[in-house]
Structures are given as structure tokens and as C-alpha cells.
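For reference, the chain that follows is the form predicted alone, supplied as C-alpha cells.
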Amino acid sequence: MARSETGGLVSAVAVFVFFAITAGGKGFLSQTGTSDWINTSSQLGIVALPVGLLMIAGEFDLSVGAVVGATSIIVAMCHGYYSLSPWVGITIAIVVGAGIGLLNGVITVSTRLPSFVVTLAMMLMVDGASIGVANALTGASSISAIPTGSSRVIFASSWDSFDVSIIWWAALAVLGTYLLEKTQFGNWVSATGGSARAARLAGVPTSRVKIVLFVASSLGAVLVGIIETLSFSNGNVTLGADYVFTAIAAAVIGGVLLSGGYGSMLGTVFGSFTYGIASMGVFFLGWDADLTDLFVGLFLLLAVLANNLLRRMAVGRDAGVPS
């Protein structure tokens, strides 16, 4: 139960549970359903994934969002527009957003300032330049891109309804679970998001963790925004608009703490699983989708209070105290 990725497990089965019932006869449990909830939970888990191992370290990315929309109208741009190979605006995607996650890291460690706020501003610089550019460059905000080649099977192939995206957010998940719980490196993540000043006095890199955690989480945002331009044959600036507070909100529902220090890779997936089957459920179910966030929120809640709880167990039961 002091695990941390009890509480995402359980509002998972909470929430499919509810809608298996009361949507299970309009679809919901049908192939086409279950791939549709499905493939929105890969698509968030791929952004909420990084962004869970950087609140793990103590810190926030907003920017992600703005990082996504960025990613989608370069590669639109460059293949859609101007008619060249995919892959060179895929290219040019993933150096600009390893050059904002790596903007993020440095002005965060740099200046000492709350990461909430350089990302704020970035997800604003970068949202703003986006819009510019295209309309500059193009005249539009929302260029359609057809994919082709390998770049279409890489990244927009799908079996049976299954898109893509479930097997990087496979991938992912292994990967990041591997990486926070068997290495030196996941070590010094959870480390430094439980107490920075103690992780650097062990000899702990705290800078150079948080700044490739950074870079990390813009990637996973360039990875979902090439995705979804190449699945959707369409780039928008837009895109990625629903990934601001979704991505943290996966990672908290999954168990990892507000104040760092404390998660796991399964948790967000299972905090991922909760959006995808509330945002498809309530689909078929037939409601507006601004419930969606009624549901997420209801979770988001739920989940810090179970959060709270289960680690005062887990501190109190490894210092011999009865919770």
C-alpha cells in the first residue's frame, strides 16, 4: 500500500470500472473503444513520462505544451509547405527542443528561480515565436502533412485502430523505469527532487540532473507533437495545448510527490491510463468534454490526499513508528 503507485493503479481501475458500466454498451468496451482510450493514454504517457522523472527531481516543465505545438508546425512546415523530406523537420524539431528543454535546465539552475516560472515564460516565448514564424513564413497557423516513407511508419503506422504511440510509450516506461530504480543516475534523481543541498553535499551532480531532465522532458513533447502531426496529417501551433497541466496531472495522479523526491515510471502510466479512459469515456457516454477535466481534477485531488497518506505510512513504517 506504501507503494507509490497504488493510488494511480486504483484510480485507474476506479474510473474504467465506472464507464465499463455506464458507457460499456455504447462502445466503450468495443475494439474501436478500448483502442481510443488507449491510444490517448500513450500519446499523454509519452510527454508525462519525462515530466514525472523531473517532478521526481523537484522541478515543473510548462512548457511542454508550447514544446509540442512548436514541434508539430516545423515539421508541418517543412514537409507540408515547403515539400521536403519529413525528416528534416523532424531533425530541426528535436534540435529546437532539445535547445528549449536545455534553456529551461540552464536559467533554472543558473538563477535559483522556481522552474514553475522559467517555464511559464518559456511556454509563452515559445508559443508566441511559433505563431510568428508560421504566419510569417506561411501565413497559417495549421499546415496539413501527409506522411510518407519511413517517417509515416515510424511514426503514424497503426494495427487494427492501435496507433504507434502505444509501443514508444512502452518503450519509454521500461526505459524510465530501468533508469530510476537500477542506475546510479536514477538515484541521484530521486536525490535531488528529496533534498538538493543534502544530494550535493553527497557529491550528487544536482545541475547537470535537473538539466538533462530537462532536455528529457522537451523530447518527449517533440516525440508526441511529430506523432500527432504525422498520424493526424496535419500541424497546428495549437497542438499541444491540452499537454500543460495534463502531463503534471498523470504524474501526480501516478504517485509522484508535488514536492519531489518520491514517484515511479508505472505510477504515471497508470495516472496516464486515468485521463485517456475518463476523456473516452465520457465521450461515449455522450457528455460534454469539459467533464473530462471534472473527472481529471476529481482524481488529481483524490490522488494528493492519497499521496500524503501512503508516504506518512511508508516514513512511519521504516522508522519502526505504527502509522
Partner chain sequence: MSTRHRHKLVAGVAVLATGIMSLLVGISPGPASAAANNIKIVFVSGPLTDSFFPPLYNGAKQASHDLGISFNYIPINEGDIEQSSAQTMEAAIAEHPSAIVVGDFITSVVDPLIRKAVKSGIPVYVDQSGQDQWQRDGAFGFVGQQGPAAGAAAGNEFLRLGSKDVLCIDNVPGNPYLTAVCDGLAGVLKRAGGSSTILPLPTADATNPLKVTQDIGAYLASHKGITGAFAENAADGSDAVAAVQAAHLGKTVQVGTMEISRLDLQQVEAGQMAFLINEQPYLDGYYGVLFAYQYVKYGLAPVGPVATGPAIIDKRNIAKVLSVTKRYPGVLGSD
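Please show me the structure of the same protein in the form predicted in complex with its partner chain, now that we have looked at it in the form predicted alone.
FYI, this one's just the chain on its own, none of its partners or other molecules.
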């Protein structure tokens, strides 16, 4: 019970069972219905995993949505507008994304300003720069880009409606879990978020840990930006804007503490599943579509409440888990 992902697992299973009963006969349990929520969860999950890791280390990244949009327009401009190989745009996007993460990290650790504010400012700057450059160069903020060759296979292929993003997500979840639970770096991450001062005194390079994690969260956003742009053959500067909220929501549903120091990658995976199931499931209920947002919000609130309750129960048995 003391494991941080238990709450996320319970939420995901509960939401799934609810929709399997209420909407199972209306297509939710069909192959398309299943691929719908797994695809949604996987794209969100790719952003949420490194965002969750960063939150465990005690910092936020609100610029991920803007990085998805910037990546999208860079890839579409290079490939769709200038007719260069998709790999040129992908490479530039990775460099730009890593640069944004590096800036987020360096500014946050050197100024000691809250990362909430630093990355909020970065979000606005990246949004503005994307639209400014895209419109000056191409006269558009939305550009078609139809993928070709190897980039299509790696980022935009699917099997019977199951997208390749699921493989990326699974690989990143395994990598993240290994890093967090089996390596010294993972110990440093938890220590940095638990008490940065104590961690520094114990010799943990907290600044370096945070900078690396800021770069990682930007790169997660870059990957999703590439996948979405090439899968839908269209780049747009506003793409991904809502990951700012949903990625943090997925991490919190999965048991990551907003205050840092506690959480797991597997929990974040379950959090992404919960969001994916709830946000797709409501469509299969066949209810009035006007109520969709209301129910998605309600399910998320219930999921976090349930998680909180489970964690408190766990605290009773294991004094080491913060409430």
C-alpha cells in the first residue's frame, strides 16, 4: 500500500470499469475504442513522464505546451514549406527544445526564482517567437507537412489504429523507472525534491540534477510535437497548449506530490491512463456532448481525491511517506 503508484492504479482501473459497464456496448470496448484511449494516454504520457520526474525534483515546467507548438511549426516549416528532409526539422526542433530546457534550468537554479514563473515566462516567449518567425517566413501559423520515408515509420506509423507513440511511451516509462529507482541519479532526484538544502549538504549536485530534468521535460514535449505533426500532416504553433495542465494532472493523479520529493514513473503512467480513459470514455456514453468537459473534470477530481485517501491510509502504516 505504501507504493506511490497504488492510487493511480486504483483510479485507472476504477475509471476503466465504470466505462466498460456504462459504455462497453457502445464501442468503448471495441478495438477502435481501446486504441482511442491508449493513443491519447500515450501522447500525454510522453509529456507527463519527464514532467513528473521534474516535479519529483521539486520544480514545474509550464513551457512544455509551447515547446510542442514550436516543434510542430519548425518540423512543418522545414519539411512542408521549404521541402527539406523531415530530419532537418526534427534535428532543429531537438536542438531548440534542448536549448529551451537548458535556459529554463539555468535561469531557475541561478536566480532561485520559482520555476512556475520562469517557465510561464518561457511559455509566452516561445509562443510569441514561434508565431512571429512562422508568419514572417511563411505567412501562416499552420502549415501542412506530409511525412515521408524513415521519419514516417518512426514517428507516424500505426498498426490497426494503435499508434507508434505507445512504443515510445513504454520505452520512456521503462527508462524513467530504471533511472529513478535503480541509479544514483534517481536518488539525487528524490533527494533534491525532498529537501534541496539537505541534499546539497549531502553532496547532491542539485543544480545539475534540475537542469538535466528541465532539458528532459522539454525533449519529451519535442517528441510529442514531432509525433503529432507527422501523424496528422499538419504543424501549428498552438499545438499541445493544453499539455501544461493535463501533464501535471496526470502526474498528480499518479501520486506525484505537487511539493516534490515523492512519486513514481509507473504512477504517472496510470495517471495518463486515467485521463485518457476518462476523456475518451465520455464520448462513448452517447450523452449530450455539451457535458463532456463537465464529466472529464469530475472524473479527474474523483481520481485525485481517491489517490489522496489511499496515500493517507498508507501514511498510517509507513511513517516515511509524506502526506
